[in-house]
Amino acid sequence: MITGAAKLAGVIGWPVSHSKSPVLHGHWLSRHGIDGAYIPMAVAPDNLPRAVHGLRALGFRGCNVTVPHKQAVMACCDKVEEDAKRIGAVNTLVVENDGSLTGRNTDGIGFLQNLKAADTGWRPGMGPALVIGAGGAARAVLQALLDAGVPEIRLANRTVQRAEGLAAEFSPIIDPLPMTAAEAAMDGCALLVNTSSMGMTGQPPLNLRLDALPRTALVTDIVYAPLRTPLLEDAAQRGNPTVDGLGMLLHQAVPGFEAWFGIRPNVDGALRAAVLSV
């Protein structure tokens, strides 16, 4: 039941259609017998600073902010949280209680929280990472992993410019590679991440051989569609740990509806199947 003193949230996007974050949000608010409901919201760029201001009027208590919008509704906030500074997006907005806007980023968070529940053993100082892809998830993956403490980043891209300009950015122990380097940079690598879309659902798939890479690292891929992509399982073939993108999307949700509703919720297997149900 919803009544008039409903919370309220939602998701920002264009198109929005596609998100999963309704359903992930609204088995948490099933769960836990919340008054509140949160709304997939299609927003047109031209109508996002109108769109967001608007949440103020209507009460809201914030929303996510998925594409194309992560980028320009910085301008949109009162404030900017110091990680969404550093990566350079915004995927969570909250209204504060003096109406202010606070613009935050939770994938990092999402990202190292999703490693850590999967209990493979992996620690962040155990040795060097792997990081294919250059793009906006990439920055999110690099600062966490930066923040963790790993002690040497290889990164590897298609466009060996984009990665030379986010090692420049980020951290000197950021080496950019081109990805004709990115089977020999996996010997003595503790973990391979995947931030690119290829191995998506649509995508030219990922072209790696896993030979070099030590049988003991971690293997993961924030692509979740499909929740298996053809990376994992070469990895899981051959012994590696692995770990699928979907727990990314789940556990970077957890700020947020915390912040929006006051109740911290937990991710498990309830909540994946409800999101692997649509």
Ligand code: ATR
Contents of the next structure:
Amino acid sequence: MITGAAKLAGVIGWPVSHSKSPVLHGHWLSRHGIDGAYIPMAVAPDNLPRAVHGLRALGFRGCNVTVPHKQAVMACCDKVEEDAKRIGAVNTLVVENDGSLTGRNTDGIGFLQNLKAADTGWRPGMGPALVIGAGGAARAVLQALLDAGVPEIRLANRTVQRAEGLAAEFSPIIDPLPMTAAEAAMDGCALLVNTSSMGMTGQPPLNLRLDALPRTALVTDIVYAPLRTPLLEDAAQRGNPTVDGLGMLLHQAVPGFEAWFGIRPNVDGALRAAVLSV
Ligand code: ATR
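Instead of the form predicted alone shown above, give the structure for the form predicted in complex with this ligand, please.
Once more the chain from above appears, this time first in line as the rest of the complex follows.
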């Protein structure tokens, strides 16, 4: 139940009906007995600036931003935080007390928190990481790994030019590679991350032989549908520790919820179960 004093937030996307965020934030709102609401808002691209400015006019605390608006929304912000600038996308809007609009990106934090929370023993300084994919999701992962202090990143992508572009933009410790070099590049890695859409339901699997990957290396996938991707299954079968991608979605939501509703929520089994139930 909400009162006339309820705090408001939500998610803007087009379409937005597939979003798991309303269930995720709804779980936390009810868990903490907060007088607030988090609602899905289907906003067509043409309406984005008006919708974002309307948030302020309507007294919203802020919102999440999802596909296809994450880049375009940057132009609607009064301030874009450093992480979001580097990633080149905003996934969280906060209406500040003075009415100004700050754009943040919490995907990198969510990625890293998910790995830390899994408590597999992996630490950023342990060795090179192999990152597969060089799209929008890769940008958040690269930013997080670089900030965390990973000593070397091998970045493999079907279109090697995109990997080269990211290496030039982000850091000289990123070594861009074609996908054909990915299997050999596993040698000596402490972390393997899939940021590509391969392995997602309806997409081809990521067909990589893991023979050269040390059995101690952590393997993670940002794809979470299915929860256990073929990559994670292969890795687990040969004894590698694995972390699925759902946790990244859950952890990226924490800073927004805290900014809008004033409580830092926990990511736990009950939250996972709630999100998996839809
Ligand atoms: P996102 O924002 O979700 O990262 P994206 O920017 O479209 O989406 O990036 C998708 C990534 O998956 C890219 O790295 C893409 O490779 P290309 O840059 O060569 O397009 C990768 N990808 C998608 N389907 C693929 C496939 N069938 N084989 C190899 N790579 C694929």
